[in-house]
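Coming up is one lone chain in C-alpha cells, specifically the form predicted on its own.
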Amino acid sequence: MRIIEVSHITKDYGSGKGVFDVTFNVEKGEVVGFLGPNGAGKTTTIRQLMGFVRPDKGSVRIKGMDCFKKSSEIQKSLGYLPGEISFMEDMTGNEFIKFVANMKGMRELDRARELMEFFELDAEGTIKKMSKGMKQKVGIVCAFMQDSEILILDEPTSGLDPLMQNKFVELISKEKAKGKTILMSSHLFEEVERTCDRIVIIRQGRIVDVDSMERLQKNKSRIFYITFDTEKTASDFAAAQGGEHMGGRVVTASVSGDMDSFIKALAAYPVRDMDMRKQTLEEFFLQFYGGEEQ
C-alpha cells in the first residue's frame, strides 16, 4: 500500500532551481532514504509533502489525501522534522516541547520524556543558549513524541555527534520494527545503509535513481588491492585488465557482476598479496555527481 505518493511534481523557481517531474512512492512500513547534495531539491519536495508549497504541476498525496488541500488532516498522523527548525528562542527546551505537544493535542508527555532520556537531553535551559546538537535533539523529540505512523525527516542527524547519530539509527530501527512509514533525507551514507529499504537519489531537481538497498548491496562493485611480484607485472596487468597502477607493485581493480573472468585473468600473474572491500554507498552516490563536493 502506497502511503506517500509523489507524482510528476514540478516547482520551478527559475534559474534551474526547484524540482522537475519528480516521481517516487513510499510503501507502508518502508524506510526510504532521500539523497542529494544541498540545493538538489530534497527540502523543496518535502515542503510540498507537508503542504507548505503547492506544486506547479503534478500531485503529492499522503494516505490518498492531497497534501496541500488536506494538510491539517494529514499532519494529525504525521511526525515532521524540518531541516531548519523554527524555535521560539526564549523558551526552554521543555517549554517548547510542551508547546508543540499542545498544538498536536497531546495530553501525555511520557513518550517525550522517554525520548529525552534516550538522547540524554537536558531541556531545562533556554533554546537560544543551546548548541546545534541540543536543538536538534529537541526537534527529534517533537517529531517522534506523538508516536505517529508516518515520519518525514529532513536531515535528522544534522549537528549530532557520532554517539547520538548511532542512537538515532537505533531509534529508526525500532520505529521500523513497529511498521512505521519513514521518508528521510540525509547526507550520512552509513545512516542510510543501516536503516533504509530503498534510496531515491535527486540531482539538480530531477530523480536520477530509485533502487532497493538489497539490490544495491548485491550490485556493489568489489574493490581489489593486488600486490604483484614486480612493478613491471603490476603495470602489465593494469594495462591488460583496466586496473589502476598505484605505483610500485600495487594495482587497484573494481569488479562488478560475475567475477569469474577477473579471477581467471588474475591467475595468469604472480600475486604476492590481495585485499578486497565492497564499494560504499557514498562511492555509488558519487557516480551520479561526478565527485562534486557534497
Second form
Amino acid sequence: MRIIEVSHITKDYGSGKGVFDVTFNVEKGEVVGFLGPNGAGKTTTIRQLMGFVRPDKGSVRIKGMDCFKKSSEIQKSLGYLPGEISFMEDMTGNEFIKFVANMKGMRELDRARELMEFFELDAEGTIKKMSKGMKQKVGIVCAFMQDSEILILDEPTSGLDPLMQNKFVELISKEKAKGKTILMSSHLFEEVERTCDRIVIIRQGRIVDVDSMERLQKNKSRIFYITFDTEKTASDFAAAQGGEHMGGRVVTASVSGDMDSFIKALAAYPVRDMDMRKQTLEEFFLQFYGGEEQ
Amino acid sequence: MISPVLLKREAKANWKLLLIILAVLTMYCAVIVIMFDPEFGDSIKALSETMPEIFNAFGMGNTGAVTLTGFLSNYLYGFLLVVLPLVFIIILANRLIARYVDSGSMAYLLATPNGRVKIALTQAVFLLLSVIALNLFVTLLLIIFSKAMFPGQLDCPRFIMLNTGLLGLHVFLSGLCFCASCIFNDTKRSNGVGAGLTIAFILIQMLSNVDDKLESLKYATPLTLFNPDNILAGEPGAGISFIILYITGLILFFIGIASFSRRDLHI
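Write the structure block of the form predicted together with its partner chain for the protein whose form predicted on its own appears above.
After this comes the whole thing, all chains and molecules, with the earlier chain placed first.
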C-alpha cells in the first residue's frame, strides 16, 4: 500500500532552482532515504508533502489525501522534523515540547519523556541558549513523541555528535520494527546506509535514481591513501594498479566493487601506512552521473 | 474554530508588551486628566494661539473645549490614543504571523492537526482581544480618573461613544497590520507595509489638519473616519463612519487569513 505518493511534481523557482517532474512513492512500512547534495530540492519536495507549498504541476498525496488541501487531516498521523531548527525562542525546551504536544492534542507525555531520556536531553533551559545539537534533539522529540505512523524527517542527524547519530539510527530501527513508514532526507551516505531500505536520489531538482540500498553500496567507492616504503614503489603501484601518485610515497586509489583483488594486489607491495575514507555523495554523483550540467 | 492552546501561548508570550503599553497609556491619561484645570487650560490656550499649526497637526486644535469630555477628546483622542496603541498593534500583528513564518517556527504550528485557517484565526482573535482589552482599560481608567478628580463633569454616554469609535479605528489599523503580516514572507516587508501604511495615514492626517489648503488630503486617509469632534457633537454621520472602520477592519482580517491559508510558505 502506498503511503506517500509524489507524482510528477514541478515547482519552478526560476534559474534552475526548484524541483522538476519529481516522482517517487513510499510504501507502508518502508524506510526510504531521500538523498541529494545541498540545494538539490529535498526540502522543496518535503515542503510540498507537508502542505506548506503547492506544486505548480503534479500531485502529492499522503494516505491518498492531497497534501495541501487535507494537510490538517494528514498531520494527525504524521511526525515531522524540519530541516531548519527554529522554535519559539522565548520558551524553554520543556515548555516547547509540551506546547507542541498540546497543539497535537496529545494527553500523555510519557513517550516524550522516554525519548528525552534516550537522547540524554535536558531541556530545562531556554531554547535561545541551546546548542545546535540540543535543539536538534528537541526537534526529534517533537517529531517522534506522537508515535505517528508516518515520519517525514529532513536532515535528522544534522548537528548531532557521532554518539547521538548512532542513537538516532537505533531509534529508526525500532520505529521501523513497529511498522512505521519513514521518509528521511540526507546529504550523508552513512546515515541512510544504515537505516534505509531504499533510496531516492535527487540532483538539481530531478530524480536521478531510485534504487535499493544494496546496489548503491556495491557501486560506492572507498578512497584509499596508501603510503609505500619508497617513492619508486609508489609510482610502480600507481602504474600497475591504477591510482594517482600524489608525489612522495603516497598513492590515492579509488576502489569500487571488487575489494578483494585490490587488497591482494596491494599485499605484494611494502606498505607503511594506509588510510581510507568513504566517498562523499558529491563524488558519487560525479562518478555515476557526470559533472555539473549547465 | 480557534486553538485555545495557541491563544494561551500568545498570552504568555505577549503580556509584557501589553503591560508596557498600558503603563505608558496610564501615564499619559493621568497627566491629561490632571491638566484639566481651568487656569492651566487658559495658559495652554494662550500657548496654542502662538503656534496653532502644531496643535492642529496633533489634532489638539480645539482648545476652546471647556468641558472635561471635550478636553480629553481634544488632547488624547486626536493623536496620543491613536499613535501609542498603534505601536502596540504594529509590533503584535507582526509577531503573530510574519515572525513565525520568517523564522520558520510556523512549521511546528502547521505540523499539528490544526489547519492554516484555524492558526491564523486564532492569531487574529488574539490581536482583537488585546486591542479590545487595551481600549477597555483606557476607557475605564479615564472614567475612574475623571470621576475621582472632577466628579460629575464627564459626559459618560458620549465618552463611551467616543471610545467605541476609537476601538473601531484600532480594529481597522489592526486589520491592516495583520493583513500585511499574513501576506508577506518576511518581517521586513510585513512591517514595512503594515507600519508604513498606517504611519503614512497618520502623517497625511496631520498635514490635512495643519493647513486649510491641504484639508482635502483628509480624503486620502481612513483616519478621517474617526472624528472625535463629530462623535461628541452627536452628529449622525459620525456613527456610520466608525462602523465603516469596524467593517473594513474585519474585512482586512478576513483577507489576511484567506491569503495566509492559500499561499506558499517557505518554512
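These numbers were taken from a predicted model, which means no experiment stands behind them. Positions refer to the first chain, counted from 1. What we label the rigid core is the largest C-alpha set whose atoms superpose within 1.5 Å from one form to the other.
The rigid-part assignment of Met134 coincides with that of Asp211 in the two-part motion between these two forms, each C-alpha going to the superposition fitting it better.
Note on conformational change between these two forms: two rigid parts, with the smaller rotated by 30° relative to the larger (from C-alpha fits).
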